[in-house]
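Coming up is one lone chain in structure tokens, specifically the form predicted on its own.
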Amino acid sequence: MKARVHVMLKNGVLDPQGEAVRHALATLGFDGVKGVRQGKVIELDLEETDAEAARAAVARMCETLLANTVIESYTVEIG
């Protein structure tokens, strides 16, 4: 089974590299962009068959590694 981690600085959190990511597209003449958040995407392959069961684990990588909770936000997707 296949499960998408989408991981991001929670609203607020001053994020660097997305505001360097807006000032290279102004300077490339992309000047309607107000805003970037940068964050990462992790796959991973599971043995696991069960949905509900992946999503769980998935969620305890997240809460222990993948994610910093205190700064990021996470949304997990099992397919």
The other form holds:
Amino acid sequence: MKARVHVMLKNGVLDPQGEAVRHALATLGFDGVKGVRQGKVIELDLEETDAEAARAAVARMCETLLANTVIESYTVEIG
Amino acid sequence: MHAAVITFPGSNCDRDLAVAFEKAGARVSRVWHKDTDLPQGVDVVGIPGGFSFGDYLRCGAIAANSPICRAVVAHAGRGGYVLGICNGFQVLTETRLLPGALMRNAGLKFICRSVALTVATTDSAFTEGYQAGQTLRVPVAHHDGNYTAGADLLAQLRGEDRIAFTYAEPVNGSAGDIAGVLSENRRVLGMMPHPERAAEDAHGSTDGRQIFAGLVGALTAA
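With the form predicted on its own already on screen, would you show the form predicted in complex with its partner chain?
Zooming out: every chain and molecule, the one shown earlier first.
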């Protein structure tokens, strides 16, 4: 079973890299980009076959390692 | 006084940290990240700078989940002392032994230069040998030293006098210009600047030496 984790900085946490990307886009002439937030996508290939069990396991992985919940939030897609 | 200095794959300040402890009079054991226990009788654990695990995922995140860090968390839980420098500070926030997080520098550039630090509190074994408000010259060398803390946490750190050092002028975007913070029991210090690189005359500054001397003095007296 596949799982996909999106890790993003929480709202309100300044994202210096996203801000640099926004600035670069403006320099290239891409007008009208009001904001850029940069995150991570992590794909997992799991032995688990039960979707709910997989979701719970991946959530534990996020809390333990994949995300720093002080500054980051995460969402989990299964399947 | 017995210090343990941890080495992760990618640590590169471990030897300098060990030498700084030794020159201050400590006995130093070197500990590998896969070790599950600290040596018997360790008073202080040093977590060095570098790029543990290549800074993969987040700086310090993989190191914080290594076997030795379970022992470090237990050591801190028993009231043991821990000093985390640069990547070591990042490891300490990732273990949650220290609050907040260290993000990419606001200017996005790796910063490698000597900076002026202000001693913000002398109420700790690490800083009691300094004067409050004293200015120190200590090098920084980091890409992710932007200390991030919400308004509540900042107020708490200030209220509890847990900010050990601040930058005398903005360096990396850190909230409150924070360069180093203490744990609630004041026995865990994380700081981005490198006092072990300002510990001998040949370094150009000896302003960092007192951190090691103070620790050795406090723990030997105890």
